[in-house]
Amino acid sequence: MSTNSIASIATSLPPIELVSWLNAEGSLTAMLEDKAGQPLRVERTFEGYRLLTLQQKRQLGLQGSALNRPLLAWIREVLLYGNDEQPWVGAQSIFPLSSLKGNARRLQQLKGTPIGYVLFKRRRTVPNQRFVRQTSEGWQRQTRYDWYGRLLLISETFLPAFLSSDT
């Protein structure tokens, strides 16, 4: 890596008003609903099966030969609206098929329900590992959850409308 790319990484920090959101534990859904003063509106943009990319397999913690094998997952992509006409957050949930057993199968039936309602129904926090990065769409937090022994990966990107909302 060149010195210039290290410098650009070091100077690329999220806006101060976003830091607490990127690092928050617990249900982002509940926090967004508090900010909006109403339930979130969820617009599904994709829901179905896809093969995972190498990067997604790594983010799920797979190693060795498991990285070279095809891995099918249930993927759900949504836009979350607070109280504006523009979406506040773009989210992607990745559920490897091996994680969709027993009670976890209901994760395929969320429809317009925010995933936070299910993940944090009985617990305020869930064991996780988080990564924060800037994307072309905005600042993103990627969280790998261990939900009752089932691994899942949720990426939440804070879109420009979120930062410009006055609530």
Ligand SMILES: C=C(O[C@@H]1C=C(C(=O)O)C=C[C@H]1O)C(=O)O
Given for the second form:
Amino acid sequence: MSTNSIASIATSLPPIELVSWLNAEGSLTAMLEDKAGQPLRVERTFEGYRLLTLQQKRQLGLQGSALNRPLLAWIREVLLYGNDEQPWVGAQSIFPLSSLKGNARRLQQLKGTPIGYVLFKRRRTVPNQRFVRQTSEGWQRQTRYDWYGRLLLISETFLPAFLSSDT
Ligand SMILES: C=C(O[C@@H]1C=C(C(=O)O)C=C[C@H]1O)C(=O)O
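Complement to the form predicted alone: the form predicted in complex with the named molecule:
Let us now look at the entire complex, which starts with that chain.
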């Protein structure tokens, strides 16, 4: 195997210190608060309704004709702060309107409360499918949760400050 191909494989793998975070089950909020030694600070950068892109519909697992139909969802985009001035994680959560029924409606009124406080309130893990990819912002994990029959897609990108944090 040539050096170039080894190098190309090396750049397609996450740094070893991120692997356990990218693959972790359970609440990322809880893990981040444990690392920070303090409650997570959530800075909302966007919250509201948006029509999903084709890529987002595919990421939600939609197929066939459903991909051609417009799909409105509640979107929440946040920066998560541990104990640094710089954010550790950038997150985007997609809630299809059909998922916001019953007690899931509170997912639209979270404000500064981390989603994890609600998602993992009564259970340590939630059934999910996990995808990991590298983005221009950093390594990202995308999780499709089945939360009591409701579909949620949460993408979390680990930002440079997370990797350089010494806690
Ligand atoms: C989904 C969780 O909640 C975290 C909190 C988020 C928020 O408040 O918007 C978004 C992504 C998560 O990192 C979790 O704790 O695993």
